[in-house]
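There is one chain below, alone, in structure tokens, taken in the form predicted alone.
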Amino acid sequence: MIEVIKENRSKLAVHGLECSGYSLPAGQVGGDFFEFISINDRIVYTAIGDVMGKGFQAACLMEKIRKLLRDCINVNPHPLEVVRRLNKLGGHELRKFRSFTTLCLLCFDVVARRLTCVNAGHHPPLLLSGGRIKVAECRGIALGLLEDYLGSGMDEYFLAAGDVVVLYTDGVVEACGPDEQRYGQERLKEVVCLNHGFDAERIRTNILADLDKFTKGIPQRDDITLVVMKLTEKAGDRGGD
């Protein structure tokens, strides 16, 4: 039986695992999600998704999505086949209304340290690792596309103690200031850099302020979602099991 985080605002801590998740609406509502879904006592499941689109329709789509995600994780819990089924059950409903999703699932064994990344058509998440953060490589179609799942197949990170991993939609690298310049990823990733010593719920609110530093009090035009992940000294760390 799976247990679903509850989103919006929200942070999830699992063996040394620390989780934190924003999402803040365009408009009254919108069409971004990020989920944290723990299916036993070592895996978690981190999902962050933008359907095209904004407003009622967007928002009621991106609740049949993520309620379609929790399905397939109880089905098969294999990440790529996660990815696919969800593909086969949401695409039809997406291409009804001329729609498509973009997802990113993360799923990490807490015991093996070992993070496992499919993509559909999302920014592929940043990782940072002694020091040195990186794009990771894993890209795919987005859900709706086509009626077959299109994607590189699975990527596998092995995590260290402090490493970082950030997951976000176009509404903060696509944020622009003042001057009609966009926030952008390499702006991203030098503040995750200045931050990472922080935990995982500060990092994301440094992150977000400093969004709305450069910003400048413009008003938001997309869905702004940000997810944080950090893996503390004691992650893992479960004696023979």
Given for the second form:
Amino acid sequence: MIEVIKENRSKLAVHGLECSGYSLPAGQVGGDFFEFISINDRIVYTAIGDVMGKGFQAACLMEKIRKLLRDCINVNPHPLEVVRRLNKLGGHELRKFRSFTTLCLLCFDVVARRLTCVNAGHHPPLLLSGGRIKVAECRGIALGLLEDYLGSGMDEYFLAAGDVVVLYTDGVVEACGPDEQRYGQERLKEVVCLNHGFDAERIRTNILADLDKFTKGIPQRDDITLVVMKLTEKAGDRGGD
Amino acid sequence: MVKGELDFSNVDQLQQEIQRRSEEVVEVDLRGLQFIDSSGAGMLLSQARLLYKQGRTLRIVNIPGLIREDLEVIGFFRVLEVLGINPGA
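Following the display of the form predicted alone, present the structure of the form predicted together with the partner chain.
Then the entire complex follows, led off by the chain already shown.
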């Protein structure tokens, strides 16, 4: 029996880092995923991805990739090595089904406030800092397309209290309204800027509300997944935890 | 020429058409394409790999701007370059 997943939402708050994620499959089950993985008291991984295809097969592959991701982090937590290993191990599985998956992996050190980003064919994250928004520069080839992962390497950013990081799948920016216009990255950036004063959960819900307003509730053909991370004033201060 | 939408529901049709061709260079004209999903992109890359292995070429032309942007994100063009040099990559 196939379990029908209507939506998936999750929150994580650890040492001043708030994470809020939401995923809505276009069909009964989808290939989009996100993960918050806290491996110790200072390192948090956030991953978002999209397995090619639709339905049950994509969902099964997605579950395998999620499990492999955790295994790879356990073997060697260096973010670039995680992605390389995942491409080796998961790529074999993906190619068997003529599939591939996009992945953006973020590793945040809450003490150093250092965000490391490795990208495999996914939309790079949006970074909002001091009221200015930019698109992270990390690029790379989706997992499973080549035997060896190819990418621009690791991007590093040092975050300050109040900074916001937004991850999303193509279903967000390619969502269409009644006139077939795309929601697009520019509108997403504007909404993130407008909502930067709220907590991660509220920013996420406000982006999704704006997306719903734009699409006027028209069912979309792709899964929609959105993750918002925000650093609060207490980031890096582990006293009393 | 490919028109309309290329997605999970009709990707097999285009794949069969590519496989039916016997030319050394098979050209796929995307001028009329309005939407492509990951299944479509994956199929084009797998066919490109297959043809390169046979010493042939899949040439994808007239890619509309928005679709080019979508394909750029997954590394589509970089993969084509790599496969052109080493189809077994």
